[in-house]
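As structure tokens, one chain now follows by itself in the form predicted in complex with ligand AMP.
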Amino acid sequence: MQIHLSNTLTRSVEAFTPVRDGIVQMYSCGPTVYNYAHIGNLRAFLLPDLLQRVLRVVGGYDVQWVMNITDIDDKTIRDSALGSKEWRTEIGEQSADAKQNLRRYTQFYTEEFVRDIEAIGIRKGGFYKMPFATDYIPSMQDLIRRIAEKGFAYERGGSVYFNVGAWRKVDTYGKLFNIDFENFQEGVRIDADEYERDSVSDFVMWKGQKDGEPAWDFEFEGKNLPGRPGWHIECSAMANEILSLPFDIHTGGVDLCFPHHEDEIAQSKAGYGVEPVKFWCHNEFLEVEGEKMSKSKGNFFTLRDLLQKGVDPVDVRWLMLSAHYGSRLNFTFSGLESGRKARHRVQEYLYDLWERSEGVIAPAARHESAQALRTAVFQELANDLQTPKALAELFTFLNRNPASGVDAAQAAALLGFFQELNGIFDVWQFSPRPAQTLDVPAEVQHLAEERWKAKRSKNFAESDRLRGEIAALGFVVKDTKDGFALEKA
């Protein structure tokens, strides 16, 4: 099926092809490993899961994914410096070796981000490749030798800049992100990974080594420049080295437009000679009461936060694959059960069918209903990856097909088209109803929610009453800290 997607560079939704036959290759900015990453960070890294599943499922393709691991920028270096608060135990032995230190600190948080994905079911089997930046030094460092031989770098003080004056007087400098040049002034620099935009100067891509800190050797115009490289830099040299430019898509957080993204596309460009990505594609926020989680704000969750309180990780994943990429998604405890309660709804239907089918499972296009219902959901897929919209197909199904209206064939039809669907979502089960499922009767299930409203509109009278009609029914109903659950009497 032909996808469609939203070009952050074209600012318009376009019919996606690739740029090689029959393969998509793809690079996502992965995680800075400083941390734990929070849950807004997940968001930013089911797009590229999303995508690749989508890419395909419904569009049939091999994806070769790459999602780069940030190990060096201000903030590794920052925290992994001897002596840093931020140090844990668990990390093991400081040592007088700056490398030693980065690598052993962000070899930590990036086992602990492999296991926070998958978890929420972005399998690490899926990549290409995850790399680590320190990797590519080398590559890095041809890069910015030839952004100099092109004219658009210099030297300041042992660092290397990209000149965005010189680079402006022959290409847009401002590609994915309106930029306001009115406080722009030429040859001013900027040293920091992360600036606002109005800010824009001169920025880093090679930084001269300051006390303390890991620095690799660095040939450039005859002098060696002991140091390490910029935020940029990496993506753009990491890029062109696993994948080959152009390449088909790259994802991000909206918030990378700029400068991140910005100035990957300044060098890629000045240094290859080749506009490096075809499709631009970003996610929105995750928010909290309105703000984007951030951990400057201090209004964030890890998925580790939420598994103690009990959360269910793969409710983590329906909840933000329910929700539309492109939009903000305020993240609440509500909105999370509401979606467990959906994605329950979908696995009951299935274990139905099970039953109905004996375990069958046949191609969608054996029945017209379930070949009907594969090609309106995997239409709003490929539009965009408009999920809430194919969830909305799936559960207008849901409401007019009841399971016990569906007969054996039909039912292994729509199983093999969930099944399928399932290698995009990855929530649900294909299996018997579990022994320990209680089967309980719509109309008992109808009771126990009319009593719980009574109960909580201190009605006991009629509480009292509608329990008494439940145990007729051959079921107890108990209180629980949030609502209520039912037993066999």
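Switch from the form predicted in complex with ligand AMP, shown above, to the form predicted on its own and output its structure.
Coming up is the bare chain, nothing alongside it.
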């Protein structure tokens, strides 16, 4: 099917055609690994996961998906510094070497990030590459030199800045975000990696070393400027090095439009001479219970926080994918529960289909109703990833076609469609309905489930306490490869 996507660059929904026949190259701004990812971050990472799955399953493309790891910026340096209060005992002992501390600190949070995204169904095998910024510093330095040679960079006090005023004389600065240049002051410099949206000034590409910070040598215009790259230059250099410009799609949260992505466009075009990306796709913000997420409001959650509350990470994935990526998502616990029920309703339908087909799964084209459902659902997904409309089509079908009225051939074809669809949503299982051979009281089952959630979130003290309560009620809980099993004591 023809895929259509909303393009921030043109502010319109456009038919998508890849730069290179049959292959889609996509770059996503990944995490800054200085802490655990919060659920707003996770939504931003679910957009490219959904997109690459739709491109593969619905569009029939091969996808090269790159998501970088920002392991060097203001935050990672600050929190990995010797004596930092953010250093965790699990990371190990700190060193007198700033680079070593940075590497240890970011490696710890990278591993935690990968654990989190895999829990919500973002498979590491879906990535073409997941590069670390610190592995591409020579490429970043080369790009800075290119930009300087073309007259759009200058050095001051050991740092190198992008000259926005010079660039505006030859090209547009403000392609993704409407910028008010009325108060623009040429020559004003910003050293921070992140800055306010009204701070339109020259931005740093190479930051001179400060006391106690990790640093790399940089030969620039006959000088050695020890320091490290600015945040914005990292993605420009990595995207070109790994995918080469131009490539097809760049994703990220709407908060990255300016300055990060705007600066990427300027740097890449100034240094490499081409418009870097055809489609810019941005997801909207996530709110919690109708309010902006904030630690001071007590509504700031990481996935670990939700697991400790007994939330199934699959339900987090379902809830986030149920809303269109371009609309604000109101994350609520009542919404999680409603989503869980909806997901389980589909799963029960699949168990019924499995029984009727006797485990046979056939292509959707084998039956007219399955093929019609496939076309209706996939058309919505092809239309700018309209997941709410796609799921509406799905549940309308379920309401009109109870499993009790489905014959074996139709059941097999429907299972074939759902298996394709699960290549996108990744929330269902295709197997017989689990046997209920043991009469387990609801209280015991609930305790066992809570104990399993506690163990998955590494709350071992709570896990042991719940195991004791289960034993007191005459049952033994045993861990299995895929979960747990209950037996009579």
